[in-house]
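Here we start with a single chain on its own, the form predicted alone, put down as structure tokens.
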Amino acid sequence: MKLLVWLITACWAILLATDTRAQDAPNPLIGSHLYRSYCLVCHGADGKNPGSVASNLGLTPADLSSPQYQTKNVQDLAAVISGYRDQKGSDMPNWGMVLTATDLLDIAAYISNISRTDLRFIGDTRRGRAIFKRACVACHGKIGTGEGLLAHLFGISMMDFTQSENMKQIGDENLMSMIRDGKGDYMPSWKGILSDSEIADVAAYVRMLAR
């Protein structure tokens, strides 16, 4: 036990001797991928209703979204993550374990925002792309332009997403709007073809084509 508690602690000793972003701004865009990865399962997506795993182990984890939390800074917010298990009586993993010092940073900058309903924080980019690729490219083009081949074909003028100006027009809610009922003579409704978080998850990525 006591060599495999060494080989831990000397296994992040490496992580943080060779995390490279440590000198960054914490990220809470990549904070958000990595809660997807580690804390939804059990804090929800929203941070305040149990997820799978804490709801089929009969377990009630913190509400992230409770004062409690949403009044830590970003540096204690991570101390809380990185430590968690030394706490009576907490269910928690100590994440200070597993992940670099960087990535808990970045959870607890996304944390911080979990209660903000921007698209950049409620829908998953990852996923969105995946869905664009899948569903938009033919008419949107491969990265958003407008240049799809059926935009070609039939001679329809299509949004450039890329111009962040053009995008500055359209709410987060107009936005997805737009893909759950369709808009003019062209844009189909994809309303009961995506699910709400796949219109969110889509819309966030379309957000992030803006240059």
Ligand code: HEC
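To test you: the structure above is the form predicted alone. What is the structure of the form predicted in complex with this ligand?
If you are looking for partners or other molecules, they are not here, because only the chain is given.
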């Protein structure tokens, strides 16, 4: 028994020590706000159907919902948006002159998910990511596949959050209430530990994990 307690403590210590980059992740929630201000007039709400300015000026913006932009390489996409990649003679504004590097990454993080009809920002995904790293990774694994250290240790299995087919079955309210109230023998209740808005944040992040 003592050994088990020691093992669990050691696991937590390792997890906490490796939780350093969480704050740096691009924030697609903020990206969605910037997109509405700067991009929607030409690229449209869905990134596909041109917005009012593009129609009036007769421009044909790139279809941002096409697979090449639904990428995990947010850095590259941000570089494309910045215009530093040669876009001479293009009608696409040079956003690197206007927006900060952080803005560009946040927008790229949003665009790289724009074609997903199930993506809803019920909370702040970046804050959610930090919470997930701290509180959920031990069981659910780094990217939510269900392969965390404790899951291996106890031999428990759980849903793979990266499978969008499964995740679509769970509504937002249900997702949040399972996190709030816990489930079965191993999924702890986070009521009183995480605030309602933190639960919404981590739920939004869990949504982002599905592809």
